[in-house]
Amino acid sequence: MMRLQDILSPFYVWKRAFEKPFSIAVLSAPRPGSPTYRGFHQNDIDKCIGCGTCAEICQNVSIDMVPVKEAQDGDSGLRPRIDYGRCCWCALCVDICPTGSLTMSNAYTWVEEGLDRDVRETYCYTPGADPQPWDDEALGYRKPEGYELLHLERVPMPHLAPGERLNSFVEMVKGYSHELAVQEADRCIQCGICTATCPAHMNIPAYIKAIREDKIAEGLKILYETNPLPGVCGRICTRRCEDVCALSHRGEAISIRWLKRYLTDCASAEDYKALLESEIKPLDRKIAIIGAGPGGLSAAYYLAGMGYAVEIFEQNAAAGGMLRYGIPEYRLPYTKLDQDVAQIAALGVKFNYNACIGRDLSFDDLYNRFDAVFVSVGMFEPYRIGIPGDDNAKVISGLQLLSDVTNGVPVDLGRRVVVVGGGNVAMDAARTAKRLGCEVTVLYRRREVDMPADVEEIEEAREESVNFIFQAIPLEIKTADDGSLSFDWGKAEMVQQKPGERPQPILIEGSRENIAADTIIAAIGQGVNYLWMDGEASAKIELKKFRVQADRWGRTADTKIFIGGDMFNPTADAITAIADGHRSARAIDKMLNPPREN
């Protein structure tokens, strides 16, 4: 039923048509917004990492990521550019920002006069990079305390309790269940900052998405595109990707390594078989690889997949290099390593074990018989402590202990063990000695914060009752009357040498303390054995500071010889060696099978 008001309303509007119009002098009468008004954007340009999460969540496609700074680890160099012709001021971009760099001022008026440019570009700007009057405005919208669109806490990884794991070398990390893996994968914001930092540039967001969607075979295929040892890396990778994870700025990084492990643990034999079903066209070229560590295995996988006949020459009785002989089985079960190696062997790669180049075979022979040679031999020559008495038979290297345990050699360390060092080998040696029933003390010459070992390894060692003495400089090893070792060490003070450099441990004059031990384990680092560089073929290879000189593809002065892994780069971790092998494989292919012009 129509009311009288409905009939008269249009006439009230027409009444206004005959009134004199007027305007408000906006410029002369500022009208600030409320203290928390959602006005024009602000961005702390140095706090922002250019993850693009703001652009991803924007429902109006009003945010583009544009280059502003030079890209570096953990920072894409991109920053958000806002189009106020599209923006609806919903502030979702502020609420989702992982670093908290993006905020909104309470300024809402923006007047331009005498425009001499396209009006469509006038109200587009990059907060923090393009100066604006409201940049330092303290008022405006900020993400409220306690309000989160992101899941900042990681899903815990189940572990064996310390009491359980000390009784054997059974793997201590249990692995994610399907439910836990999906929960952790759901935390990922798919920004890709991690991919840029990963030495192998693995497509981390893609395989995490595959986990979330329960597409195991697809996720496994993504892993193998850049890493042929995913079962290994899912357990022992140094995970630099997690160090730069966008969530780590306000919470805990995504458990990228454990999610990679989940994929390989869930993959069936059929998944692996399907991965290798692609047709390989054999090429009439042969490649020799010296070393079956992560670098050599990686190069072998990708070269074999391209069709090359590949032979690996390994001085030990099994493949893996430091993965097998330098990492205990409670961290990396050798069945998982063998599974990764089996996939490489299935491509037709030939393995020659107990074949030491420079002793059993000559490098010249390989150089003459093969079209290219890739060398990645690792660092197996342990350093001595460098003090009087370190030549005692009861002073052994950490690598010797780990290798003996791997090979099943009987080990008698006695009851009291002292480990000298602060890296992962030192932690592995200490924890291995604990599993052999010893009382273990670690001596490290710097502070705990300076230790190069993974933080989790240090924490787990403590859980297993390993004792630590920091700022302890070894002085002398003597034999006591009862045949045990008497280890003298002095207290160090940390002295700043140069600005920006870490302080150096300096022995405090007169400081001298003693600890008794049945065995002392030196784990202060190791170097490369250059025994393979015999004969004439290696004459062109240049060394500088004990590392082989090569270009970024691993190509040496002799373009037929390529280098990768520990003897090439100072990082000395598995994922970097894997990246080296992949990169050199592409370079070798380009050299031997250059693309033809149409």
Second form
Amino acid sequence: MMRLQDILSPFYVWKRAFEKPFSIAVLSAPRPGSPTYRGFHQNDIDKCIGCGTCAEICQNVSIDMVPVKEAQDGDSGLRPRIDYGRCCWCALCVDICPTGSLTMSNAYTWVEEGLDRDVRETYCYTPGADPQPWDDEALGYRKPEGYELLHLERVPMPHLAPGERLNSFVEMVKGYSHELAVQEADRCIQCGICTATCPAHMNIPAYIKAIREDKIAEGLKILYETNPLPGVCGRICTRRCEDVCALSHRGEAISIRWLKRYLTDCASAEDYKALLESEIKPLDRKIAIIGAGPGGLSAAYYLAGMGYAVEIFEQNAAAGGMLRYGIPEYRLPYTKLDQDVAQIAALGVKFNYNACIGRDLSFDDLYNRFDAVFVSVGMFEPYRIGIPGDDNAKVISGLQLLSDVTNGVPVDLGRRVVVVGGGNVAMDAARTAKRLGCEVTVLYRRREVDMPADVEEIEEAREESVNFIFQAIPLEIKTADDGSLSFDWGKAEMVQQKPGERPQPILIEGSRENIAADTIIAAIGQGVNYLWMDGEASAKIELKKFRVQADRWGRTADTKIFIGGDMFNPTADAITAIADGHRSARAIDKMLNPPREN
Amino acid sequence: MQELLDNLKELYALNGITLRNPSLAWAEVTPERLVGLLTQLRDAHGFTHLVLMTCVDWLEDGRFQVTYLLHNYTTRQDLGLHVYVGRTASELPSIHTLWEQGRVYQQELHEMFGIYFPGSPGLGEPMILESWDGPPPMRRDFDTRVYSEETYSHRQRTHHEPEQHMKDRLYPED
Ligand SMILES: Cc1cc2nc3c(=O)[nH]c(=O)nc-3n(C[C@H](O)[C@H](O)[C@H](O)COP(=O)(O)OP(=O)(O)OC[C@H]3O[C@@H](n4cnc5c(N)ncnc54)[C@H](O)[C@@H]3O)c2cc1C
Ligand code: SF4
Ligand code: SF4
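Having looked at the form predicted alone, could you now put up the form predicted together with its partner chain?
Entire complex below, previous chain first.
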């Protein structure tokens, strides 16, 4: 029997149709999230560097780093892709992001048409790369001002005060204590963005971690895997790694160089000895290396470690190349260089000093006696200023001054010294002259911002009261009546000659200034010396624009001859020479492919 | 409150009495004396309200710490009681006869930590973990990650480590 209720019930329902519904119309009339609501992510992908720190901190493993752009220095090209099936909207990823690129919009609704797909294929996107309706939403969660999970400021490095530095060549940077080093190491987020930029691809995050965990011996071992001159590099490396440090985007880069220095300074003699303990199986192959600079030393270390009999031929009386005869002692104490060299010698590398190839020995001789030759003779032929009067005996090169000081040759520069140039050699020469008691003025053709010298070095030179004259073009050097030098120079203006190119200094018509000097130091660059290329063997080597041609492994047109270091790479710094040496060592090993029992 | 606790101390073997401030105190009691103490506090000393029950897993010490927080509306004072119980075969007396809502807290502690409260109504029914087959998830030895990996199906990860990815792209041969 049908009850009355059954007949009426549809009308009860219809009656409800005119009442205010209890449910909310989320899709047709969305309610906006509050202004700081933590909704779907936004990422400024041009600002993001793909460091993966967001993925690392996410407790729900919601973030995958996926390729979006080409990898390049300082940017992995990866971008975070977020799985909202896992995300709990905690915003830790936003708070930790070192570039500040990652934020959250206040959007929280996701409409998915149809359910014919596997649910795991949706509800997931790469913010900034996969377009979303909330990409330009201005509201949402941003890391609050003043709230900071990262330590953006460096632990300062203790220095000698400028006054204390001026009368001595004592090392000016004092080094981190254990406590300071651990504190600095603790700032590192271990993203590894820097590794690609280091020419030697040193495993930076790994050794910083070793410092943090106070595992010094292990840290030292990591350094030697890619760099057999870590004590040196811990002091004078051009540290391009620091330029790309993720922390440098909103704060100060990790002091990578000083941390490396800390490792080598506090490693004990036993730690160094322990590195030599793994057994080397000698191979019946001999390698000659010309030049005991960082390039030659590095190749020697890795080849000797593989079992080759290695002999170095060096024209000077000691090893190090420009590290010893260029870089002044207050930046790199000789004892530190000696320690690194001794470690290389301990592998059985034979050093022949006072052996100049092309003078004392012929290249052919080496070529015939050895299975391969690695050449890293550097660039030590100073360029002349190229103006009338630059052949005056009181015009010397920066390298001359620096090597004389290294060799203990007495130097007399007089009172007033003018240094011409804006690179590291100019800074080293100027500050060395300062330490010898001179008044020093640096003359540079371009502006301060154009100086190739390290910013820190310029700053320190200023602290030591070195004067600078910028946009100054040398014109002529004359001898004054009192026998001193009269140096004419002219003011330059910076002219953008072609769009996109760096502006060139052009002499202002008629400008002529004068500065008096007792010594003028030219530090405007060096060229390669080809004395070593004598005889027949080197005839096959190809030269182009005065440079020996080789591929990235240092392989020249002659299969037995390899090159590296300043004479080869365009960056001309110690770490690139070290990387070249290591790379050529592997190429030599590959070429000779000696029989080995496993 | 000090006076009250001093008075009860001997009878209920109270331990670790701490006065945080004039209106908040903590004390420790054994499971055996718990119900007696709560009854007296409720009926004789004005602590008529059970604010909450909660638990901390002291995994390293091998025990749970169950907390009962009481409130006195007249004096506006809070009194927290800690009871310790071993992590294996954990069992505590039920207090649902003193406060009916105790049943709900006990159901939750049973579900999340695996503590048994004999006689507590509906103790074994799931509160939020319908058809759960894992161990009580708030126990600290429960590995959320492992459980979720074994139990649920996952979206395939496509993660690349930045350092390795840069090596693959920029200097694969070095
Ligand atoms: C003043 C100065 C400061 C510098 N500061 C820094 C710095 O702070 N950080 C940094 O990273 N880099 C610095 N550099 C650059 C760095 O020193 C060089 O890039 C690096 O030493 C290059 O190594 P190399 O092996 O190519 O050559 P070199 O170091 O020049 O070594 C070449 C060696 O070959 C020997 N040799 C040459 N010809 C022959 C031959 N015919 N027979 C036998 N031996 C021969 C030379 O005597 C020398 O020992 C500086 C350089 C100078 C000059
Ligand atoms: S933490 Fe920031 S910069 Fe790094 S990958 Fe994530 S979004 Fe990009
Ligand atoms: S909001 Fe939290 S859970 Fe979501 S992706 Fe960011 S860190 Fe992971």
